[in-house]
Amino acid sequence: MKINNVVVIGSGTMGSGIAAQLCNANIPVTLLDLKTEISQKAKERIEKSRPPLLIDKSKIDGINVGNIADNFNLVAEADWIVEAVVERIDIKHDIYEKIFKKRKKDSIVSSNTSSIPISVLSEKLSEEDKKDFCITHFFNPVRYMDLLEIVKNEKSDLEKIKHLKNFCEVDLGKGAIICNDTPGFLGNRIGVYAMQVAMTEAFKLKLSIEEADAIFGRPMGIPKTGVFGLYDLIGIDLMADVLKSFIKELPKSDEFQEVAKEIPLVKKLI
């Protein structure tokens, strides 16, 4: 299986980052969104990004843009289709229905979801289509974050998963790990819990945002953004969706439930 052409659907932070990394690897990529103007603006953000998402700015022409109404036929030419839309099941299911009607045989389809189980994402797919579906959870910023979680389940074609892992390691320079379909996979199961504990304790101790970020940052081997800064970088609205997913999927007895409650300040900011 050779990946020579990729379509990324959703030009937000993650979709843009994935497209840029494919561009860095000289893989032709098309970035689609609801309107071409949206994906074009994303392309412009990629070119101006700080820290830079592109190794060489002259590579920017390797990213084509379009919209899902007029340019969806490009899915039929792709070896790999990456869904990176908003974390809403209904929207994702609608996109998958369109993708699997249009895609070429044996192409890989993946979601960049950070927390929704593969069993939920693929529940409306045929048994045959489920073989070619997985989760490829990149971390932001895609160029600089080494970790990539490739999530499979018992329906997945393991040979394709291995080929995809090899491509992501060799061509995209990722440290790819294959995960089973458990809540939060690996990175978020640990990382989001740690962030929620830090935020909960910060409010209990009446720390300022700056104090909390200073402590839950470099001193603990965590990026200098700290916990509130990292929340903001990921997106406070996205984090709210991630938490809802955890609350739904984890048993009531899990310790995560204790710190997953809505934080009034974050709710107000959203």
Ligand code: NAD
Second form
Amino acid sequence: MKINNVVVIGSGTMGSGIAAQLCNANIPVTLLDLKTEISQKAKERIEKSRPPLLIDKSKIDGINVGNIADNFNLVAEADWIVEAVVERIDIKHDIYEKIFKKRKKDSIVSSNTSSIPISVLSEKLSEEDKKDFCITHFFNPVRYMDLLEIVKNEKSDLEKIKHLKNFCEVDLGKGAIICNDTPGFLGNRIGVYAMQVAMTEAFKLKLSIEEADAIFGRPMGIPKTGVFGLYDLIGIDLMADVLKSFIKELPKSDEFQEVAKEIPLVKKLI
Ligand code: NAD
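Output the form predicted together with the ligand next; the form predicted alone has already been displayed.
Now the complete complex, all chains and molecules, led by this one.
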């Protein structure tokens, strides 16, 4: 299996980041989104991104953009199809149905989900299609974050997974690890829990957002975004979906449940 052509579905924060990193590696990539101005503006957002997602902005035309209504046929030409749409299982299932009808036989399909188990993502796939499906969980911003979590399912073609891992390490420069199918995998199981604890404590202590971020940032060896800033960077609407998924997947007795509750300020902002 050679990866010479990639289609990324969902051109938001993560889809754009993944497409830009493929472009940085000179791999032809197409970004597809809904038939709205979102897909048309994807390139512009990549060009304007801070910190820059592209190493060399003059390479922007290595990214082809389109929409799923008119350009879905391009999926048939891709060696790797990455799904990076909103964290909603109904929408993801709908996209997989379309992808697996259209994709070429030897391609590999992956999801960038933050929190949905692969057992749930792949529950509607045939046994044959499960072989070619995995999770590739990139972190934001894709160009700068080293970690990539790969989650396979019980039917995965291990040779293909090995090949994809190698491609992501050598061509995309990522530090890829294979994770078990546990809620939040490794990074979010720890990182999201830490953020929720910090936010819950900040409200209990009646700290201002600025005070909380001043502490839960550089002084603690954490990026200067701080916890509230990081919430914004990730997307507060996305975090709400991620938390819902944790609440559903984790046992009631898990300590995560205590800090996964809706935070009134976040609810108001959404
Ligand atoms: P986003 O909201 O920025 O982008 C999602 C995109 O999906 C939007 O452009 C939307 O128009 C598109 N979309 C929605 N329905 C669609 C459909 N039916 N067909 C095609 N496109 C559709 O979200 P994001 O932050 O990029 O997250 C995407 C995925 O990556 C989610 O599964 C999320 O959990 C995961 N993720 C996010 C982060 C992060 O920090 N933001 C990190 C790692 C993983």
